[in-house]
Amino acid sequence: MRKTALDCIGDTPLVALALARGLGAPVLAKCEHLNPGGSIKDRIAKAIVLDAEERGLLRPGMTLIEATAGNTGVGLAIVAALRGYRLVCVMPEKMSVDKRRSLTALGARVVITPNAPPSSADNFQQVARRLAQENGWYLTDQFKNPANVAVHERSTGREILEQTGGRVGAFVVGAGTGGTLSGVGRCLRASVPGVKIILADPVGSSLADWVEHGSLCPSAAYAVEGIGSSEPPANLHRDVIDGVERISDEESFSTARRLIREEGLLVGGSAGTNVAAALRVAARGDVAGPVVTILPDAWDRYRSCAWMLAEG
């Protein structure tokens, strides 16, 4: 049978890190950033694009909207190509530039906006918002969809199930639009006793004090692209969390270069963030398992960013 980049999505593999040597538990990383766009955006956007068809809402020739940090832009894209869709991608200017020429090259039209707050008329998913209503495009919403929960219920749970054989200690990943916590988490916690479901949060995200304490502190600036935000997204399940690791900007993008340097993995700096949690949680000894996180993306949309040549 004829396959397309749609069938080679998800299925990825999961590999152990030696970062985590000598620790009180292994770390496993699932490696994302091997879908065929490079993320595991590549399965939100297959599925919520199917999902709108099978419910009548897409029909060849309309145009797709997303507000999008890039990746979901790049999935989003290579699925209209081979669904028939054209497709607007909506992104804030702290985005790296390699992001943009992707989706450019991808035959997206690229809309940059201001680093403004979600209340703001000027923030990425009220214009895309707005440009959906105005034109008649057709807004995925990955942010609000429920099919973006739902995939990582039925695959990348499901996978990592049959990948750990059922043994997992703590799941630990942060949140851009909550769909992979919320959906990985549910779907771990329906079939394993005890696991525990962190949250990796960018210092200067509002997330961690929302999952601690029901309410949102001011936000702050930081670099690490795609995860964290100044209040939650409703894919972000807060039931679902048992607790956060804070994560620094230099944290985060000292663990992504060790990851390509050390364990030849090519990857972005948000999997610098969901592995440094993800070791601090491994190194307290107190989860019964592995601890198993997420690669997200691939390095090739990060190399005109200053921390991807950085020493050390």
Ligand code: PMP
The other form holds:
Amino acid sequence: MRKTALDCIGDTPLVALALARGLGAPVLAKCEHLNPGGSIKDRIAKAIVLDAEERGLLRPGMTLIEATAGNTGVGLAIVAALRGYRLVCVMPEKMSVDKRRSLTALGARVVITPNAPPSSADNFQQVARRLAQENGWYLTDQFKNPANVAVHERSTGREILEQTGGRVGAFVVGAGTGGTLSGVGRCLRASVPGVKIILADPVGSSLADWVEHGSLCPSAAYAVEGIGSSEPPANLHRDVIDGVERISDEESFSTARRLIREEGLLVGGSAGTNVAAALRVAARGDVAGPVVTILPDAWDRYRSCAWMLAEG
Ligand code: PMP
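The structure above corresponds to the form predicted alone; please give the structure of the form predicted in complex with the ligand next.
Zooming out: every chain and molecule, the one shown earlier first.
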């Protein structure tokens, strides 16, 4: 059978990190940056569109719209090209110029919004919802769509179980939509007794406080892209989370540079957040098996960012 780019999504390698040498447990990182669109979001783009097709919600030539930090947009652009749809991406202005350019190069229309909290009418999610209603476009709705969590449960989580032979001490990851954490968390909890599911959250995000206390603290600015929020998204399921690690921008970016320079893993900033948190969990030595984490996206979308070229 001839394959298309859609068939190359998923089944990513799981690599052991040299950075974890000498710690209490190995750290294993899933190379989601090696997906065709360069990120883990290819999985949900494909799953959401195929799910909507199955439910009879899409017609050929229809326009898809999504609020995206960039990666879901790239995944959707690939799926839209292969399945015959148009695509509009609504993106907050904080996201890198590289991501904007990639989406434009892929043929998507890009709408930029101010960096506004979810409750504001200018927020990228609200703008996408409004444009969908006004124009009759299909909102793929990654922050709420249950197909997001479901695909991580049946693909990302299942692959991790197979690649580790079911031996996982902890799973550590940041949350943008929460799809990865909720889906993989649900899958591992069902199959691995005692596994710990840990949220890696940027300092400045409110999600860690929400997990620990059920309430939201005031959020502050941070530079790492794609994870953290001032309000919990619907796809982030608090009941699967056992604990949190808070990671500063500085630690995220220095860890991402080490992944690039010492491990040859050509990843973006949120991989640094995830791995920094996973290293902390491994160093505590209280987990009963390897610590598994995710490398969500590739470095090419951050080439214009100062952190990529910094020393140390
Ligand atoms: N890292 C990056 C760079 C992302 O774009 C995203 C998705 N917004 C994530 C991590 C988080 O993934 P999820 O949406 O599954 O929580």
